[in-house]
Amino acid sequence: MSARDTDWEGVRLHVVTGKGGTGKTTVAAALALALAGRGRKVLLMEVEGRQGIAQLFDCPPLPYDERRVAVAPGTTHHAGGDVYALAADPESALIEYLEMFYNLRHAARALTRFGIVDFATTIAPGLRDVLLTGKAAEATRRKVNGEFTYDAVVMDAPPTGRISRFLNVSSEVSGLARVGPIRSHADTVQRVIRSPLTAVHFVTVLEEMPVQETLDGIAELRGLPSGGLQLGGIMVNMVRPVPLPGDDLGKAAGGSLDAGELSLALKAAGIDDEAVPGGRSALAVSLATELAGYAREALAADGQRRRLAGAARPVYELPRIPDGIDLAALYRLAESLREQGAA
């Protein structure tokens, strides 16, 4: 365990975006899991419409409601907590807003039936936005008898490309509207999400793209008025294990790694194959041609840390798991994070 809890004391919107394949949806709900632990209770929110977090847990598609998922893996002194899940939708949100300030239910039931929703959202796509982030935001704030719902919650996000329009929606409704609910609504979401309540999180592999997709993105976020957001870490996801100390990972790479030597390996180890010219097994120049592969992926994922490393932010690696994710998976992962001090 990190000397401190938690890189992110205080934090309790946690905003996990990502380019495309780089697993952001595996590794928000390994972050739900993580700070689920020690009792807490978690909301993992998604608001693309894909599903991936009831894929994940295997359970049937979640509706617009919070329902229980998971129960995170306690510690030595305290039970796991419980993670609640939740598919966003900018139609229910605006149901739900419009119920909760307005006493509109029905009427906004009507409005989607009509299609107006659409339309609008398809007009002013920062209407979409600012309905689906302000639902994080009520989510993040509400209380019950005094009490926080949630004592965190995961927003799994859009892709890094569009991370910077999404949250930034105060910018985004102000040419649809400069005062009124809407724009006071949209006011109330950004206090949130420009607090120290939230943090960003970038997801990415080893990769150069989703690398520089990566940096592109926390340069943007950065850039924004106001002082920007509030940047989280970033969590690298799928890295593999280095199969050589140092030395040879170089001489792998190089394609210079002593095929003989590797075949007195073996053999030391009581595997032993057919010679080959030169004395040295089958097996041994197969190794070979094979670690010069993984030491050449093991080079230049170096070389990607160190890129990640000028972006001055936490940096966290996840194993890669070749069996698939499943919820021992997840909870693989989670105990990860937890290791590095990210929850």
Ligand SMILES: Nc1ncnc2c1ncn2[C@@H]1O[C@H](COP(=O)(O)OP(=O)(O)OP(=O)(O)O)[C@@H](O)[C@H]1O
Contents of the next structure:
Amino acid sequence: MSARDTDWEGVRLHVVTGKGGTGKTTVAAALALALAGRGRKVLLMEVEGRQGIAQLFDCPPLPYDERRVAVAPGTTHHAGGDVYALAADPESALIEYLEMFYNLRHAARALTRFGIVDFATTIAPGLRDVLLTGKAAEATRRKVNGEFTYDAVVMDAPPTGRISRFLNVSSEVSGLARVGPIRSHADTVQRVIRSPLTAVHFVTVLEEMPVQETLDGIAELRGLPSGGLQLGGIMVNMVRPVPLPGDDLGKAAGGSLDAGELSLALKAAGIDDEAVPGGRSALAVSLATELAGYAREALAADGQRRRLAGAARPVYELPRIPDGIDLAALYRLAESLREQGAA
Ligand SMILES: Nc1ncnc2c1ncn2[C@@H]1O[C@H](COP(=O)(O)OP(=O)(O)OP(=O)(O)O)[C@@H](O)[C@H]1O
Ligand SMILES: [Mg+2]
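Now show me the form predicted in complex with the named molecule, since the one above was the form predicted on its own.
What follows is the entire complex, opening with the chain shown before.
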């Protein structure tokens, strides 16, 4: 196993954001598996009430409870570790919070029954966020008998458009609770989120819009008042293999790939096809057209890579898995993240 050391030594809470549909849930799961690789225990947490993790690991919907969903493969030097998963929701987080700090489980249940939690989180959306980030911070810091319960927590977080608001909760909540328990809870959460314990990773694909969102999101987090929020890496997802070596790529994209040469190559490979005027085979002509499409795509992808490089963050690339994402594919993505030093 050639995995090198992680680029994120000391990070215990990995927040994974990105444009919708670029693979946040998939990459968060792969990162959790990668982190679990060296015999570690990792919590993968979702906060959007979508049950994306259960679908991904092909298990029944997750309750508000930490369940083991996968075992990471071990290496020559380490046994495999475990990935636990949690689907967090604000109601359960509030009940748990009130019970943990005030022993108020029954009162809290009554509050939920009368819809008061919904009401409160509607008039103070920041409260919702602080309950969810609070759960992540709690799991990150939790210790039993002096030992951390989890070596790392990975959060499948809201998309880029909402992430800075989601994480920068203290100013939001302050209107509702300038002093008192919610305030100090929010402050504790902020201390975890704005510390070297936390890193925010961005998932993107090599296309104009998601790349723009990534660059905007990074700029926004960099501009947060009082700073202290650690930017993580850029995980470039669904990367397609480049169809041709460098020189030919430009030629193919420009439509000047020599179809005559292709015809000869096809003939040499024993693929004989009917000739069209000019002596080239029909197959070679359509192949050249198809290659031109792929080549243009590959060149455009390189352009997006250059834009991402401007953000000056570590970049990790994950292949597009042609047959879709199953557990085996997740292991493959996890392995790739480890090899590149993301975990
Ligand atoms: N590397 C990959 N190769 C192939 N398919 C992928 C890859 N990564 C993700 N997908 C597929 O792309 C789709 C979107 O992925 P995913 O659900 O992880 O994105 P998301 O950003 O979490 O989406 P949402 O914004 O809806 O939460 C899924 O069908 C997933 O299986
Ligand atoms: Mg998702």
